[in-house]
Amino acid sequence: MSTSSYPRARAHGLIAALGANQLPAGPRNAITDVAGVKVGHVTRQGAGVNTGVTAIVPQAGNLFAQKLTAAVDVVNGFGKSAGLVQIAELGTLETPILLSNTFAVGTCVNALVRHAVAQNPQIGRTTSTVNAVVGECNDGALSDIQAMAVTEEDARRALDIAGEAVGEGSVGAGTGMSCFGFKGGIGTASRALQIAGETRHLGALVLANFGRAGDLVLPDGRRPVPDTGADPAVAVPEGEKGSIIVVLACDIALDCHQLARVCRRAGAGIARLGAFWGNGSGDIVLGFTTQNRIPHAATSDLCAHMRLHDDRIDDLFRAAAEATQEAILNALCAARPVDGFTGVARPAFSDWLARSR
């Protein structure tokens, strides 16, 4: 469950809003209802600085030795983020995921290399190089983000930290993160599916800061327009140069064409919010499963893996467009309201939510 004080989306009653027909929850309602996937944040405030790091941790062990299954789909490529092009290509995760600001991701890269090399002291010597894989956001709204405040101990701390409690709002990467002009932040959502007689989960984590203010279309039809204390009548609405990073988890067999596949879903889930990916927007999703495993080393010419069929797959679709659509609802709901280092302000949407009643 969160750790936010804040209700989440369903007790405000915004997915009741979207019917019947959803597929149900897992029991956390989090990303962390993918066995062994485990999350931690490292919050960073004080002196103009609203910033941090959040880490997901995909499964223990060895993640260079025993990689992911893994996939990307970048659907507005404005972004700094790092590793997301070897795993176009080979498919396959093999260190944890750090979320940040976009002046720390050589920062985290750097956390990451001496995490894997820790565990693997033949990386760049006696066997390949590692992706180190890093999200980012640009939170330079309300935080110095020339302070480079995020140092290499803080993305280490958020990865020993990491557990199955998700906090959501502004915490870790979140804390300095905006949508649709209110505070944005990290949320998080599952479902549970019935695959082969068994329940297996899909859970998306989001950095949320996306979004113009004015655009949110709320599951029950209404439009929530931040007090920023700008007259409207004369107010130019300002572009959307936010970005949004999702990252998606699953227990259930798929190669990397149906991961991507499945995180091209996503997209449907940030679309039903009433964003639409402008110019300026990174908006990256990023999948894994745990079934799958592949061998750093090759013990022998062959891999055997398990593939669900294709006329199954519509489940995930839906799952990971409904998940995505509710962490987002469940970052906005969480998200305190934060006043940046120049002055700059964004109201918590659960204000919001209380006076509408």
Contents of the next structure:
Protein chains: 4
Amino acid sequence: MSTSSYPRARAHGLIAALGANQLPAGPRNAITDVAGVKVGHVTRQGAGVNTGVTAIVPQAGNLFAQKLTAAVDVVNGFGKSAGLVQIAELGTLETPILLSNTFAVGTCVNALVRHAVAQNPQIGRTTSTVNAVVGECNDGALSDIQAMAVTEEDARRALDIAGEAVGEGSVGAGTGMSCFGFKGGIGTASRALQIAGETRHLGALVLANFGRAGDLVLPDGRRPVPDTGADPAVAVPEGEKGSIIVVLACDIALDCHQLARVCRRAGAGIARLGAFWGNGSGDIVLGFTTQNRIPHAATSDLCAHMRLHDDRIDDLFRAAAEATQEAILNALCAARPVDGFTGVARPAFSDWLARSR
Amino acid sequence: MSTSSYPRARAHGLIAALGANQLPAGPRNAITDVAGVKVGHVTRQGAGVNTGVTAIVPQAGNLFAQKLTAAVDVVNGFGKSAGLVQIAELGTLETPILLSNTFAVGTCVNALVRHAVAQNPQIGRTTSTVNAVVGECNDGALSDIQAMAVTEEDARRALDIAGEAVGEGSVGAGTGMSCFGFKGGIGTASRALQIAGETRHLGALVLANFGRAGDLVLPDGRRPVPDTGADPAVAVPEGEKGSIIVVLACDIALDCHQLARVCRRAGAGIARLGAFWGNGSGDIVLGFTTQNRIPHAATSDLCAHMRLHDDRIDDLFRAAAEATQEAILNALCAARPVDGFTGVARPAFSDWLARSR
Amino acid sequence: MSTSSYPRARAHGLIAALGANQLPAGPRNAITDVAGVKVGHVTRQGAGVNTGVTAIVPQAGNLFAQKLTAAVDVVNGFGKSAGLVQIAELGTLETPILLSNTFAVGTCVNALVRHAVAQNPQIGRTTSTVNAVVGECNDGALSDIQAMAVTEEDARRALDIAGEAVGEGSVGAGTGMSCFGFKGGIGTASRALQIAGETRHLGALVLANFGRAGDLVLPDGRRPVPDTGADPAVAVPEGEKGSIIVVLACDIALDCHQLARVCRRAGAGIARLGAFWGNGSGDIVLGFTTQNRIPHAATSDLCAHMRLHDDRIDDLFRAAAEATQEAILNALCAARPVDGFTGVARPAFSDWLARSR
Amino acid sequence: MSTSSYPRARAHGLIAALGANQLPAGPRNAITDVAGVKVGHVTRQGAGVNTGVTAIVPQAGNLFAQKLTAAVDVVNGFGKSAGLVQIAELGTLETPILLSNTFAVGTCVNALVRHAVAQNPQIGRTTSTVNAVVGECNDGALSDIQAMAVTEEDARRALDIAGEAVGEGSVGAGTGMSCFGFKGGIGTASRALQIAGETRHLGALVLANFGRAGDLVLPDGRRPVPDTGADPAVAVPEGEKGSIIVVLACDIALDCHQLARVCRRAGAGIARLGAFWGNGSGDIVLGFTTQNRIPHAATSDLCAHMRLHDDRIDDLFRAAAEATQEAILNALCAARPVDGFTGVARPAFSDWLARSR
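Target state, the form predicted together with a further copy of the same chain; input state, the form predicted on its own:
Up next: the whole complex, starting with the chain shown before.
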């Protein structure tokens, strides 16, 4: 992200020059390299709570009126995200995407419904209802999730303040997340591709809360194990629990079936870091393209969509896997420790990197 | 249902003696013929609102601690139901099922989360979170859905008052629903099967809010068209919008993959009535069996489950299709008109039957 | 079909005037109402064999070089059809479709491979291989399927002789098929739709070999039971075995995801006749559109495809369900008895109709 | 494999000591560590042909009469494998598995059908037909695939000679395969797990023909690029074409839904080596367990199956990912160059290892 004051994964040498076939990152190396995409964080901390909301606003304006082509991939479905079924059926996205903790999904759905109704008063009256999309991970290890602290106002504010600079690490929905026994959270990355003579981008944003301590593999083959010292309060998770939500954005003309295939490759990026998509992990990928917008109400029976030839789709598959992998590493690099609920803590990956240099 | 004061579909001759291969109904001809299943309705009417909550309590006790084997089938995914993804992944149900209107899903999820946490204080702290399961249809044609009138208290009460007698028609979540241009709502039916020398049951409960006026086909071939008279306020829907949620229960030993195949056959029951699972319809099937309970925490690596041989599964497929079809007809037969929001109304199917005799 | 000398389902009053929402049939009421689609049958009878091959040629010319947008739906996957996995992944069809008996799939695949290689000598050398698509049903009740009588030459001939007139009943792959205890086989039907001011068609061709005796429900509510008389050789099947392959063709601009959703509605057409997609039945739907052809080798990164707005897709859903239902009824109406292997026989549905008049 | 005269991946230090959470290999470090599993290869070389057949015999005896619980996962469906649809529907395997080249699938299907009919003469007569399972990759870069050289006799012989020693590299179906620009082929590996106090195994066998040159990442972070020298005949593939078939076997009690989830993790093993499951790659996983056999004909409605608690399934997920990754590395380590059709060749990975030491 553009405003970071910490070294990201590339600066640590974790990504650069790792193969002739790899693709360059976009200018921000963030999901906001896709024109029009904005991200906002609201962080809630205090009284045992370390949580928040992250909003991904795919495009300005009325998404319900002008839907985006979208897709999902369920890598492992131990999760409570909202809105996946309708995206899978229709291939469209009609609200911004909110990320938060598991027990905030109901509240975030309500916030998105009210947000859409405010823009489109005919919803649920003279036209259909609206499909709110919310991704979640369980931050209960570091936050009092039973407090159900996130409010509709938090969600609305995250939507309102979204911008092009993307905070990473222990921020927004990432505030209380863990990853491979380290502190996890929000990360982002992007890849630039040449399509039909133009530079296009595919960006990833992750809410990283997955991975068993000891399983992490860096691109250079190192296997960092979190140092929990003698302090029993610095607990190591026993299974591959947690979850990861991956949001992929691009400005490349795909149909929703192609986009679903692109989403599937985020799972490869997760696996390359040593994860195996554990039983208790809700590993969910949401993708959209800013091309091929679909009007809510048909003005004509047919409309012309551009469509990438599948001979070129390998570049997007590669970009999805790489950007996801790098976004997770960026989340790890950025995440500062938080004072965990009931004294649990997670060490910072950046400290491990500093020590292992 | 056992306490009805109206004739159900069988009493109208719509089901009886329709083929040598058909299966008998259970004693209540209701989902509660499956031992331990209970149903509760809370109805909310007034100030333009015609809505409510219906709770299906699969078994007494702590479902999170002793999960049920479960499955889903998405006939058409234009819907906002909660909890489907995790059921599809794990094949387990760990909360009761709530049905309501589309914009009540967030609130019902919150109610189920609090209900499960009250029973299991370790949720989200020392163990995983909980997957709340909520089905929904859009009752916006007859109810002010934007009012978001359903409260967590409504949801909790529906759980609390659940019993074996099942109200049908314009009650609970069915209060404001429409079906083939007639008033729709809640219906139920069941089938009795002989398995391993014992009588077992498969029951269906539907929240019926689907079907275009003019498409309904009765088992005897008649095609009822709602009489909207000269009153333009009695609107006929223009597409196959709405939705249907089907809940299937049985007390037969199946694994979750078999149960998913059984759930799929509910779609056949819907189709036999003339529907084609329209684009704008969220046609969702949730199924569970009361056999093969799965403890939240493993007490041993392996446990013994009984499993029906697939040579016998056709009886369950037949039962699922037939019970779904009859449950919808029961919803139609029971549903009384409500005073619709903004003056819209739906005629009663029972009036059509009376006229066409 | 244009050259029939027997009454089809409409002439028996089984379809006409069944509802205001229904769509008119195309001029042939056959899959070949979709411009460019051709069908060819090769029938093999004698020495206990009652089988054959049916070829559906979607368009003239080189399908491998100019692929069609295609989709599949697996209603129930107890079947051995070839080529489904790749269609589901890529959304393209690159060979004609062959239908035959279960044990002829390997031979038909080989025939299609050689056919494609003859047209495209670079296959498997300088470019990828080819995905042969073959549907099958088990005609073992009426034919010596172990004889593996179908040859590559039979398959090639079916491709070569394909034309616009579609033989129905006990012909080609339908020669030895059974349906609801009656003689089954090949049937076809179509629907005409108005899209963007033009008349377009959706056509269905079925290989009908499904349904338990006694389950058939006619559109007018009658439930025909095959009369097996005192002759024990006229066996009634004990379960819903057999299978049905449905091929849907249209000339309407859809993407492959939309087409998959259209294919799913063929299952509704099957269910309306009383079937519940039995455990032992391989109920498979293959669909293609003649619009939006996709070149094997990309000449540019992007190409423009037309795409139907989903607000109009209900017409296609309805057409798919209705045309499938009518195609099955046409198969039943057309099918003459064959001398079954080991003396088994199936009565003609047309005889039942004549008797029940 | 037990009889190898070459160093396998572990001997090259590519696997050992890579993390505290990893599982030990079984005694053979091969799929045949699962008791009763056997593997046979028939290699066909000469006249431009470099191909063959590999048979995986899951258990001795009559598989049709006593089926195995089985599952599939389609990582990327650009492939022509046979039998996947029925496994996905029924969760059973009723023939051995044959692997070969793409254009040998029809012939291998015919061989398996005749093999099953010979054991079960009632197939297709008094009982259902049989679902032949064949996996394939395209060896057309190194072999004259258009020759369709594999015969039914080759397939039968591979079944007949199957044993516990597993040849790796350029043997059987692996004879003409390529992997990341190196010579590929057959590889195998296994993991030992403690379940209910007993040692159990999960084994993988791969037919590795995937991966773009330059994308391979070793567990230690090295990225081997094949040295094609100045010889233009040593072609580097331009995309991630090819394919990989993974066969997973275990002797652990799972239901077919659990087994499908285990199969999915083979994709993680592929991804860890740098692949992204390319568009032109048919990446298919077939899995079976030797526990919970299912009789073809039900002797009782219900039978007792053991079932692993999902709290323990992470070990199997880990084992599936790791064994797949190591099996691919073993294929690379073992594969000797072959004289390719039209002069194309692939360098040996073992030569790269020798040079890079």
